[in-house]
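Single chain ahead, written as C-alpha cells, the form predicted on its own.
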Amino acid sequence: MVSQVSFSLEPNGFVAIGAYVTALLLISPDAKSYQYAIADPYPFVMTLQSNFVVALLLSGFLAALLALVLSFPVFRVRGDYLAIVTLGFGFIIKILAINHPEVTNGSLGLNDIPEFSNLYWTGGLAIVAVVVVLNIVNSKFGRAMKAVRDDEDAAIAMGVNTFKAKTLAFCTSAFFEGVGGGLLAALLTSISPDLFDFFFTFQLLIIIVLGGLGSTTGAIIGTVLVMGGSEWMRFLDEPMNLFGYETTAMPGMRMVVFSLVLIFYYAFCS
C-alpha cells in the first residue's frame, strides 16, 4: 500500500530566516542605528557586515543548519502530522520575529536594505537551484528519495535509510528556501514579519499542485502560471470601467478571481 504523501509546511519560515540574516549583513551601522525605535539592538547586530554573495550564502546555510537540528524531531512523525508540525515552525518564526526586536527590530521590520537582486541575480540561482535538484533527483540519494515518496515502509525494507533521505532533502530545500529569502529582501529593500506569514508557503502549494507533485518541469511552469497571472491580473484591483459603469477600487479581487480559476480548472480538466 503507497503511504500517504506528507507536505511541508514552513517554507515562509526559512524564508524569511534568509530574508532578515541577508536583510542584516547588508545593512550598514548607520542605518542600523535610527531603524531600531522599539528596542536598541543588540550589540553583535552592529557589527554584522557582509557584500551580498557572502550574505546569500550564509543566509543559505544557517537555513539548513536550522532545518537539520529540526530535522531529528520533524521526521519522528508522517502524513498530516509532518505537516502540523512544520507549519507551526513557519509561526514560530514569525512569532521571534515580531518579539525580538533587538535583533529584527520586531514588527516594524527592517528598511533601507541595498537593492542587489534583480532578474539576473534571480534567474541565474533558479537556473542553479533546478540543476542542483536535477543532479541530486538523479543520483543514488535521489532514487532514495523518490523510495520514500513513493512508500516509505517498502523503502525501509528494502534497507533504504529514510531518515538520511527525507533530512538531505529537507535541508536542500532549506538552503535554497533560505537563499530565495536574501534575494526577496534586496529586491523588496524592505522586510517585516507580515511578510512572511501563511499565506506565503500557501502559494508554493499552489504551484506544487497545479506543476504536478514531483514534477520540476511542473514546478517550473507553476510558478511562470501562478505567479505570472497573479501578477498580469492586478488591474482587477483598480477601478475599472465596465459597460459604461465605473467601479471602485476593489483590493484583492485578482485573488478572489485567480481562486475562481482554479476551483474550475481542477473541477472540469482534472
Contents of the next structure:
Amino acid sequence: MVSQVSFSLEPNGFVAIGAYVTALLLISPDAKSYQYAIADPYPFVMTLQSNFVVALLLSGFLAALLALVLSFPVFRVRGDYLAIVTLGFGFIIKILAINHPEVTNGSLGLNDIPEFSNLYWTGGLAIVAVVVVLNIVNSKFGRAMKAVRDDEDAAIAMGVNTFKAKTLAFCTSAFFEGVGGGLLAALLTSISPDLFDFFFTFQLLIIIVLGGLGSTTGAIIGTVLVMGGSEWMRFLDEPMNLFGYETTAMPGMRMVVFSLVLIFYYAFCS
Amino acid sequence: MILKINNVTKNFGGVSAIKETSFSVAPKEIFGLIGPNGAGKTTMFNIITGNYEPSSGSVIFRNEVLNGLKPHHIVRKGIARTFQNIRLFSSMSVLDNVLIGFDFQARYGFMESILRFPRFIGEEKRIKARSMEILDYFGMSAYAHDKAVDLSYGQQRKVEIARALATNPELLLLDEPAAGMNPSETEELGELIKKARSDFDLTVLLIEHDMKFVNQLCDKVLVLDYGKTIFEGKPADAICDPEVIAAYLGDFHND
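Given the form predicted on its own, corresponding form predicted in complex with the partner chain:
Now the complete complex, all chains and molecules, led by this one.
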C-alpha cells in the first residue's frame, strides 16, 4: 500500500505572516514614521507595539489562525491537488504583501527591526518546537495524523475525524512557521516580500525529503546538512586554483554542486 | 433488530448497484452477505458505514437513522469494519494500529498532550493496556512493537479485526475476511469470529465467497445478484436454491 503524501507548499506564506507581524510590533513608531515611502500607513500600524515574546506568540497564533481559515478550502482536495492549492495561497500572501504598502510598505519592505533574535533564541525555540512536536506525535493527535497519511479511508473507518487531524497538523506547523518568521525578522532586521518566495518553501522541502518524510530526527539532520552544507560550500563561489588552473569567481556554483549532490543522493542512496 | 436496511437503492449514474434491498440483522447474529462479483455487497457495506449516501431508503442502527451521518460519527455509534484488501497503517506499529481505534475514547485535550498532563499520561496508559489486552486475545501481543506490514497475511487479518474491535463496536462488518487464506487458516478464523462474537457481544455482518466458511459460520445469509435480493434464509438452503445456483452458474434449464 503506497501511502499518500500530501505536501503543503505554502510555508513561505506563514513565515511571511510571522515576519511581518513581528516586524510591525517591534519597529519603534519613530522608525515607522519615516520608512513608509509608497503610501501613508494606516493609523493602527503606527500604534502597534509589543515586547519580543508577545510579538513571537502573536506571529504564531495569527499564522495558525490563517491556516485554520485556509483549511476549509484546502482540505477539500487530497494529494497533488493539495500541493497546487497551497502553492497558490503561498503566492497570494506574497502578492498581498507587495500590494498593501499601507501596512507592509510594499516591495520596499520593513527596515530597522530591532535585533532581538540571536542563537539562543533560535536554538532555544527550536528545542521547544521539537519537544512540542514529539509530544504531539506521541499522542492520539499524532497517531491520527499518521493514520491519515498512511491510509485516509482506513483512518475514517477507525473513527478518526480526518478533517480535524489535517487541520490540527496544518495549524501546528503554521504556528511554528509564524514564530520562525518572527525570529527571522528580528535576526535580519530588514524584511521584504522577495524574501518569502517559493524558493523558501523549496529549501524546506529539500530539508524534509533529505531527512526522510515523517521523521522528526530526520528533519533536524536534514536542516543541519542542508543549511550547514550550503554555508560550508561557499568557497565554491569564490575564485579557485584548481591544479594550477585559475578560475574566476562563479556566484551560484555551490548551488549547482549542491543540487548535483542531492540528485546523486536520491538516485543512488534512497 | 440491531440493524435495519429499509428499501435501500444506490444508483451510480444510470447503473443501480443496489435496488430496493431490505433486510434486518438480529443482535448477536452472524449474518452473511453473499453473491457473485458486482452484486453490490461492498456497496451495501459502504452505505452502512456512511461512505456512500443511499439514493433512497434508510439505514437504521439501534432505532437511529444513520442517513447523512459522517463515516467517523457512524464508527463512534458502534459500527466498525475491515476492508476487502487489508488496509493497516503501514508505517505504524501493530500496537499503534490498535490504539487508533481507542483514540476517540481517550479523554484528553491537545494542550494536555503537549504539556504531558497527568490526565494525558493516565488515559494513554489506560488505552495502551486495553490495546494490549485485545492483541493478547488474538495471540498477537508478541508482535505489538513490530511494524504491521512485516506480519504475515493471516496475522495482518487478525490485527485488522483487533483494530476494528478497539473502536468498541456492537456491529462488526467484515469484508471477505477469509480471502487469500488457506483452508486451515480459514477454519481458525471462523472459530475466532465465533469466539469474539460471544466475548465482545458482537453482531457480525460479513461478505464472503467461501461457501464452506459461510455455512460453518453464518446464522443467516442474504444473497444479492445485480443489486437485488434473490434469497434470504439459512445458508444450507441457499446452496440448494435454484435462483442462487442460476446466479452463480448461469441458468441451464429455461430458454
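If you superpose the two forms and keep the largest set of C-alpha atoms that fall within 1.5 Å, you have the rigid core. These numbers come from a predicted model, not from an experiment. Residue numbers count along the first chain shown, from 1.
- Taking the rigid core as fixed, one finds a CA shift for D40 smaller than 2 Å between these two forms.
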